[in-house]
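Take a look at this one chain, the form predicted on its own, written out in structure tokens.
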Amino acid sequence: MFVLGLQGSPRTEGNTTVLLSTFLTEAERLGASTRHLDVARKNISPCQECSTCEKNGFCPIDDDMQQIYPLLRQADIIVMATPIFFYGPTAQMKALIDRSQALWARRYVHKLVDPGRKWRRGFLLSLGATKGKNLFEGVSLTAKYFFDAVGASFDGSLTYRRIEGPGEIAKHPTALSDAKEKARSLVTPFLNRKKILFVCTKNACRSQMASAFARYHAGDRIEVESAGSRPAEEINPLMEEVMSEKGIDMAFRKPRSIEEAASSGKPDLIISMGCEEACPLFPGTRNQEWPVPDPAGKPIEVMRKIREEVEERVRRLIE
């Protein structure tokens, strides 16, 4: 599973670097796969309002940006971590912030589910150097939309006040004893899914499919990665057209290798399309063949046929 935590203050040593990197290093103790993202130190220009989004689910800007939209995509976890300014979040994070418009433009107007939404969770850790009454109060609005922006749930918030001063979380009575519990909180029930591995020759069709679907129909019991022996540059196209026909959007998605996906973890079960003996063997994990012919280059009605095969192959497989 992977953790993945936003950094949004301009201090890299600060409080709320610490708050979060104790938060990820019980993650990562438990068994999880963790991103410290310093969002700070990324290029993420503000939103231009252009509307290219809404029209074509899309950012024009190329910036950081563009490397970030896949791991929220990926992660299982979103912790969102800023200190107050001015009773929100940074100018930094509330960059990232607004370019996630891009996702939130493929939900509502263009009517596509990433396969990870129903699984998802986000969790906001903030710190304030003031006591005022309502302190919290903008930066947890802000956060609640924002991980429905990125399809994840709001599954809550630590908040401390009068934190300035360096090192000042480290004193804190529970601040950090608090991280620890919440993350073994969020993160343990990800930990018993079993994992599958689906590969395929390039990654970009029939293994990517598959992985979403499971991913869409049991996120919450299947951990699911996807690989290929030859993988390609890109996604089939055609395959993204017809997902999106099922309402399943597949963008900010990069084939990947074998051995990319291997760095993740050992499967329980490892099912192959077409790639023979190309596809790994990973001693005591069970291998299954699923005879799905390629669809590369045929027309789309072919395309249709194989993604119909592949989803009822994979609720088999989750019943």
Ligand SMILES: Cc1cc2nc3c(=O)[nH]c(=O)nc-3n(C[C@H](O)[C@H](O)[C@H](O)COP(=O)(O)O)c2cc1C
Second form
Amino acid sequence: MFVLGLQGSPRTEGNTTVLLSTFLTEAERLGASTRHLDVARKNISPCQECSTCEKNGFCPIDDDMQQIYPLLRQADIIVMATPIFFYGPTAQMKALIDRSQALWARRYVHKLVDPGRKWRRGFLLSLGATKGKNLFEGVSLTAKYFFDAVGASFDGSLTYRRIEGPGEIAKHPTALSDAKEKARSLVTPFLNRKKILFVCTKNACRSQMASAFARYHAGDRIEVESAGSRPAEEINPLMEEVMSEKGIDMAFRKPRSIEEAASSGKPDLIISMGCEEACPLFPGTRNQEWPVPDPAGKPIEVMRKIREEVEERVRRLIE
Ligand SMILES: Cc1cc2nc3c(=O)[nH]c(=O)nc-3n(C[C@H](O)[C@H](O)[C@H](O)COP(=O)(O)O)c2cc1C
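Instead of the form predicted on its own shown above, give the structure for the form predicted in complex with the named molecule, please.
Okay, now the whole complex, with that chain kicking things off.
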């Protein structure tokens, strides 16, 4: 499982960093893989309101946000961590939030559902210097709508007042233990999932569809990976098209090798669809072969037929 932490403070050793690191270190200790993304050190331009994403579902601004969209899609848990600047998140965090409009457009204009959407969780960590009663109202509302745009259910927040000088959060009587406890309660249900690895040759069609259906129908019970024995450069556009006919969004996916998939741990079950050679990386793991033909290079009707077959097989597997 994967936890993405978005750190919005421009201070490198600031309070927000300490709080988020505590959360992520505990998540990792439990077995999650994590990423601490220093948003303030990324090149993320503000949204230009050009409406391109409403037309074609993608943001045309070529900057670091293009690498962040796939991370937002892969994450099981997204933690947005930001100090309060003028009753809201920092400008750096706000730029990232505004650019998630592209994901909002994919969902609400293009009516495409990200397969992880039902299960992904979002959590807010925030702190500010003053003790104002409404200090976190602005950022909480922003977080709620950000998490909706990126396809995560908002699971609440930990917020701390009267934290100002760098490092002050470490002196707070409960903040760091609260963060650890929250990490445990959010991460544990994900760690109990069975892990299935779908493998085909290129990780461009069959294993991509199977992993998306499995995540879509049972992402709460199954952790899904997919890989190819000889991964292609890109996923197959015809596959993307037939999945979008079902309302399932395959954007931001990249074919991966079996070695890359192996880095996130040993699966409980491998399902191979013409992977050619056996998967030598996981000796002793149960392996099922699905005789699903490769639809690459065939007409769209064949791709649709394979999509139906893969979904049916995934449904039976889940049952
Ligand atoms: C530009 C700016 C605006 C701020 N606005 C607020 C504010 O509206 N309310 C507040 O309580 N603290 C405000 N602060 C204080 C920070 O939230 C506080 O120092 C926090 O601990 C910084 O966290 P960090 O160490 O993670 O950067 C502001 C600080 C800066 C630099």
